[in-house]
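Take a look at this single chain, the form predicted on its own, given in structure tokens.
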Amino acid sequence: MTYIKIKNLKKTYYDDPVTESIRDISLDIEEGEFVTFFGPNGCGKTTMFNVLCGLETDFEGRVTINKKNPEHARVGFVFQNYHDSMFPWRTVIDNVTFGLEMEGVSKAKREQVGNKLLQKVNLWEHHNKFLYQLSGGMKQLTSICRALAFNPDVLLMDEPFSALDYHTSRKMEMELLKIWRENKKTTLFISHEIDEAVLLADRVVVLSKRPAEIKGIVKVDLPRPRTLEMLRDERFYKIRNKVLDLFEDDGGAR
């Protein structure tokens, strides 16, 4: 079933110069799937998510998230860097039920919740502590289970892990496969890494550069659960050098 809907998106912001950066762009998402969307930076990428999540509401073309318009649905987003969207004055359990708590939902209520997404990410022995004690790792899952706690409709992901090292990054993706094989919520992913890209995906979405077009859309057929071995595979391989191939068709990044 179609859960998300995009039709002719056309994004152009008329400052001074104008400046055209969605083009146009059409896509129909299924419900629980994991699109992650490969560009050049300064693409477009990040002013779709605005769009889809309520942000950005003066656009060409028609967005719908379970047949609501963005602003009327319940998008969990988790952005580049958590300093966006987090409180360091708040314990993680506090940030963590913020939302909930905007929405009156009793303490007991909101700690439940809490608790139980914290305790899913091994992080539950944490939960009175401060931002400034926890890891960068820690930190972004912190803000997931945030982004998850008022249960969304949807979960948009900007770049979640492009601040942590190599290693972290592979522990991250391996988290967050287990907590979406366990809530299923749809996903929308921008990546700027290739392997992330496809590791994580069902279908990775390849748009060109400013003004963003879909270049291409390569299916993931590769087993579910993902592992990091499956880096090693030669199917894996394929599927990477098919996003690699669209992406450089026009030079990619500048």
Ligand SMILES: Nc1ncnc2c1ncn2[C@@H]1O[C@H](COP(=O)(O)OP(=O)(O)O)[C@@H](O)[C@H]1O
Second form
Amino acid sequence: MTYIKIKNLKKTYYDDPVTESIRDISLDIEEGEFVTFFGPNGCGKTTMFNVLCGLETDFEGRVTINKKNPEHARVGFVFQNYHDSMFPWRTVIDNVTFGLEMEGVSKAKREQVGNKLLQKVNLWEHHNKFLYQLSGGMKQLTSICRALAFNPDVLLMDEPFSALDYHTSRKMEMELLKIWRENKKTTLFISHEIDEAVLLADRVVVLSKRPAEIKGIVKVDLPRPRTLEMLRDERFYKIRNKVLDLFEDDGGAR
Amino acid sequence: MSRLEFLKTLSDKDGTRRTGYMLLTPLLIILIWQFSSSLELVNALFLPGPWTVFSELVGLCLSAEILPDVGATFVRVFVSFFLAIIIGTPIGMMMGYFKKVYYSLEFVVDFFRSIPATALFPLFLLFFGIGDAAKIAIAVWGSTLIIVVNSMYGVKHANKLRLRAARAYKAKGFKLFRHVILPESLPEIVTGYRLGVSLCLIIVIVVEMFIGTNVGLGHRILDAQLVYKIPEMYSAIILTGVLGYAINKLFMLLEKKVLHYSGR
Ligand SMILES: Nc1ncnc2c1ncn2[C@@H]1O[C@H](COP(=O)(O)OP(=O)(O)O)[C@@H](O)[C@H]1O
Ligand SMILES: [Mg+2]
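For comparison with the form predicted on its own, would you give the structure of this protein in the form predicted in complex with the ligand?
Next comes the full complex, this chain leading.
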């Protein structure tokens, strides 16, 4: 059954200059699905996420998440910039439980949820540290925990690993898939790295240049659990090339 | 010796070195001071030697004669600064947050800020009389404006992405203010406090030199000068410096502790 429904989503910023950010996007996403979005810089991906998480309410078209309007849906947002999107004055655990605290969940209950998550990703020993005492990867892991602690309907990840080095991002991808296998959260993931987009996804949505339209959707039928070895797999290459073909069918430019 | 101990001796040595450099320039100044007074380069009436001044200073402190002045100045500074914080912070933060408040107050604040506070003192004397009220009111006036401006920018400069993240996790109303906007803007607000308290000290010292003051460092400085008790004048000036320095250091300590996250 369709869990997230995006129907004829259009978004234009009527500032000066007027920017048509999303031309027309329609997409249905199943519960528990892992969908990645692959498209050129500035094509409107973040705009789409802002609509989905209820921060951007001025748009055309219809969007529902778990039958709810975006403003009423629970969204776990993981931002690309883990530095600016986290709260440096809070400890790791207090960052993780931020959303629950805003909702008025009791401290005991909050810490129970937060501690459990931090243990799962091996961050618990750092729970009383401040964010600036952690490495970039650990910060982003904290940010993922913050999103999950909120018990979201959907996880939105906006290029979460693109600021990390190669080795760390691959490690984080595996960590993310491990978490995802356990809780099967519906996950929407923006990536500008084709390997990442393919390796993580059930489906890769290829977007055009701005204003965003869907150029095509590629199903990734690699077996799960996914491993980094698959990056060298024949089948991986085939799928990757399909994505590239879609992406570049007009030389990447329109 | 373990590696750690070795590193410790290094840093100890470093500390000693630092203290050495810190003392070097003051000692040099005192030395030049001593020289110019021994060689009578400057009239001894205007600039007595350091020994004369320091023994006067110690004497004034030991006899507790000058303590009421220090106390009075301190209380005036403290009270006016406290009031300025209470008035200035909310106004500034509202200007930073609400466009309408900003547009309504921006011009007025900028205009009044362009008038040196001390220029208004005669006016304040008219309204508040020659007692403490006028002195405190004028210091409050001056420092409030600084605190308003810095609090405003503190909120205005709040990281947009951080606010977006907070809103994505449904932070709103007072909780958004208390848990995100306030800590986010606090470093800049506190910078305003530091400027504000310095200005309070400046204004209080200046207005203590006017009529209607019987006690206070400013009064002591001017009084000593009028009757040519020059060593006493220098002592009072030095004590004023010590007071300002102590307040500043206190702030730095507080910032290091409370604003540990600032810029990280
Ligand atoms: N708040 C905004 N106001 C005006 N224009 C915006 C705003 N946010 C994004 N845009 C514009 O919309 C386009 C798409 O931006 P974005 O969704 O951030 O792209 P990306 O796909 O790289 O995430 C860009 O041209 C950007 O300048
Ligand atoms: Mg983006």
